[in-house]
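For reference, the chain that follows is the form predicted on its own, supplied as structure tokens.
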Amino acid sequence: MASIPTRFDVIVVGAGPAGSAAAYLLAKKGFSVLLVERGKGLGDKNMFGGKVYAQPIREVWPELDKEAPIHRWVTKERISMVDGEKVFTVEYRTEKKVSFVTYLTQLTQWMIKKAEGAGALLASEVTVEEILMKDNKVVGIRSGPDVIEADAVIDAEGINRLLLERLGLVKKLDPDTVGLGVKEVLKVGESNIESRFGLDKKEGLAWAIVGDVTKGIPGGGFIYTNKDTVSMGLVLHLSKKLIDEGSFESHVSSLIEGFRLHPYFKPYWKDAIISEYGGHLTITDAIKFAPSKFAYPGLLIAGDAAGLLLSLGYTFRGVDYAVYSGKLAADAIEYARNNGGVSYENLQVYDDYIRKSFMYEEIMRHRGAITLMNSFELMSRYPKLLTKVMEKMFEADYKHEVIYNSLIQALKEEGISPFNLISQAFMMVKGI
């Protein structure tokens, strides 16, 4: 830090997708930008399941399709409901390049190098201990004894918002708003991925799983096919209630091992080598997690720190939201420069940008999904109900039951009234 200039136009805290996008665009617009990252290597601290939606990122980097480390374009989307060894699966196929699978570490490395190439200065292995305030305005950062000033600071520190907590702008992490994601990367081999998952070269699969894989804990499983590996894992919704009830008595490693060894899924990665294992927190209730404002005097909040993540159960959007929020932060600072300076009055346009963005509109439009994702019925009882209906339809030695009777019998066995099924199915469709 001693070799770094002591003043910049903008300091960006966190070199993930949000911070890298903001630093890249601001540097391109002629601002002096310091991009500060706590990790040792580029992208070291970034982890997620594996699927990224492309179009919002193309708005920042139109060269994404040609240059980014894209492993496979998602051409198959699967959803499975699991009850014991019984599995009910639906699949959708598309040829459109909507989303892709990759390692977030590689993608973030590419983004950071783009920011550096545009002129942003990267300082890695730097822990920001404090966002500095003077006269109720953010004026810079402190790392140890080193102080660096700026006209504006963009906080893109991620889900663990320690700096914002110290400023008193957000509360301490609430278990009711986050989940624990745990992932294994299995070395399968490129040809095995294509033959076992029914994919051609460059084609990828995104697979969402609900039901018995989480052993009654709200959440679900995921599978993504990378170039020559498979990313598989679980997202478990945390809550004070579940913790108090002892729902997390089993270590998460035993849950993911049970998923990996499940007789339905195991053949897909037969003889695979576990090359990576990791866990991280993820946002499950974006509305409650989000700060009350996204812009403060001298400070903008972007990416996960701003609660900008959409979780619908069957798909997740976080990386593209982070990038797009970084773009809006850069747009807001440019607006401020062009309209008299980086005053709070001018920076408040960022709050308006966020609330009118497709991201915020989607989060609010799908807010019913939050309740559903925490629903025991959706995560446990309904997967069991559907597999029972399939069992009655297909496991017949002589006579096949009509679908209506199969459903009624399964409802009785599960103690679910037809009225409740219709009501909750309507709420699910409306919410998600």
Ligand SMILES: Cc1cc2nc3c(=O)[nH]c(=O)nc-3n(C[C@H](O)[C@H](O)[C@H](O)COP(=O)(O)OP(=O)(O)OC[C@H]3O[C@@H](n4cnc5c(N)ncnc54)[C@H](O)[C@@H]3O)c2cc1C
Second form
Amino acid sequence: MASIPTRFDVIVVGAGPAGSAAAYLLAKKGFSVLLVERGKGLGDKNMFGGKVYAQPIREVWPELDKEAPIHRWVTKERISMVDGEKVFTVEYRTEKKVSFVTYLTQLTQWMIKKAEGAGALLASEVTVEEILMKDNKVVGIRSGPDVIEADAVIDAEGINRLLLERLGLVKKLDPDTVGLGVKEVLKVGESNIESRFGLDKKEGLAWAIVGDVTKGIPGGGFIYTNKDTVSMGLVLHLSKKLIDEGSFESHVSSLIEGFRLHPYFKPYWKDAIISEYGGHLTITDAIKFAPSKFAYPGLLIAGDAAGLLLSLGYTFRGVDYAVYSGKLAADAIEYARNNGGVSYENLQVYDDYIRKSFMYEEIMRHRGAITLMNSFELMSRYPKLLTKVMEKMFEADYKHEVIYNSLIQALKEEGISPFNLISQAFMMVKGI
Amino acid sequence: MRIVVGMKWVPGTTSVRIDPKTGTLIREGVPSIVNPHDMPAVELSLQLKDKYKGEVIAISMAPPPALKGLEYLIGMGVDRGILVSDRAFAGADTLATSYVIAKTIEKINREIGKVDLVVFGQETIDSSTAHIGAQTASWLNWPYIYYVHDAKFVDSKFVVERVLEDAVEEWEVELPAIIATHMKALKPRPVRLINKIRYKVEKPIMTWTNAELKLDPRCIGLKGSPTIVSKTVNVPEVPRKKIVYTPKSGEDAAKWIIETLMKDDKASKVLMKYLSMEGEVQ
Ligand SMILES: Cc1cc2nc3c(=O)[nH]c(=O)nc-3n(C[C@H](O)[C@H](O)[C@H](O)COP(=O)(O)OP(=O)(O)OC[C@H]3O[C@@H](n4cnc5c(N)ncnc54)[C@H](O)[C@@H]3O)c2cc1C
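Can you swap the form predicted on its own for the form predicted in complex with the named molecule?
Below is the entire complex, every chain and molecule, led by the chain shown above.
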């Protein structure tokens, strides 16, 4: 019998995109790696689709395009503004393989297989209960009665940071920094998807919806075309205020139902059955959510746990950011090994890597977006204004209004001054 | 002592749906799990090992995905797993299944070491026959006790407690024996990290095909299965009316139930029918 190891070079907590990428690269670089995941079937349950940006992931897995479970490459991006039954939609088409649609769990499974293939030891169905400290340094983990030691621990536990909370490194989840995502998967069928959304084989559509599909709650809707299903849902920005009002829970199911039955969207999933549904938290305010440092003695924080998610309202970048931060964590540990060992001085490069990365720069650059996403203007007024302009331009039995007058009239009816519109539009463009 | 525990890899019923057209299970996308009623059997086996030393071997006749289930049991503390897997075993009813399992136990007896006890769960959630324990005992000609919730040695005698509706019986059993646990007998222990690491490092799993077991093809799989499901009738779910009434007394409750049922067209007809039948009997 081989002896059972109780010490590894690196322990990675959480086999999401961040943890799997870090484990994969470290194992490939020759480190002994323990990857611990509390989930059971490694995502055979949670099959929701999302849009994933490819390039940062290709830096870890150049074989991504060929091997990964990619449902469709996004060739169409749509944005709709909704006011009641009125809808204003813009669409952009591209041929470039920038982002793709997939079931996130299939993609994660693929990443985990890669990590295991490279030699990382995956222990699933096991919850890490504690990250262990000794003399102000992280030395390992505990699960039940079992203690496993390591030179470094990568915390990739996702948005619900119970372990970091327990260490006192982050505060309890602040509702103002997160949103609730609710999703449904509708079995539309491959050929229906292609004919209804006007897509070719392997082509996909990503659709962001703003306006009163969320009935005044900041956030928005999304629709993604998977291979033979459509994922649709809402992201609702939480806030202490909303939760205190207590009306949140009853809202959610009726909101998503309202979205599903909306006359503009309904035909896309005509006759489809709901095959899955569920909810998950997501980061809405990355800067407030982030821990004060990304590297601590013996500990690196990656992915959602590090607050690395870009939410622009029309696009989410969480998966590729998670993978890329996992890569930076692996780079930092390799740097430490090559420079005399996994000391805190050496591990600190990770903090630098993150702060100088495109991810952090992007999050800082777009920090205005969050204020905007939470603003009443974007959520309610502008969709109303735009649909009103359209109404004045198109809904004429005999006489059509000139565009300029349509706008002025709509502004008047909505009580928005042209000056405010211009300054806010400027802020919006600058913010996003 | 050497204990063999049986495990079935079944579709998780909470998510199983029936195709209303064909009346068959929709298996697509339904994640499988260890049959929950096998868990007390595993727990009892592990408790016996904790007390009396020895080893616990989990066996499962199933296609390869059931390895996940064996991994789970090894995570709980089972020493090793044997997956009995061959296309030739497919389509088996309980008779053919118990035959393969009995032969597997004989092979363990011969090649790994003497088996003292075999433990099964009460029944499976996907077929609920409760046949396997009894049939395996018949093949092996070993004693069999059902509804077990505890077992221990008392003065070198193996004593098994079996729960019935209104009594608990104690049986002295000669080993080797087969027992099946009551579904609520024991709460299973959680998976441990160290066992999971051991699983990955030592890979304590064997797969036995019919090349190893060498069983007569007429006794296994579809050919060895005299049971045939000739027809299934799909009973559609009746939507609940969700009426809540808080009665003042038992009498009031009975009165209210009768009145409410009589107000309902369908229910009143059924009720009247039974009431008139009752009259005939008298
Ligand atoms: C509704 C919604 C829609 C989204 N859409 C998109 C999208 O379209 N595109 C996109 O790029 N991103 C999207 N995201 C964000 C994306 O899902 C996340 O950013 C990404 O999954 C983060 O990866 P991660 O590895 O950091 O964390 P996670 O994927 O959350 O993984 C963390 C893992 O750690 C495990 N874990 C946690 N604690 C423990 C513990 N104590 N012990 C053991 N294991 C533990 C968990 O089980 C989990 O598997 C969306 C998120 C939501 C909620």
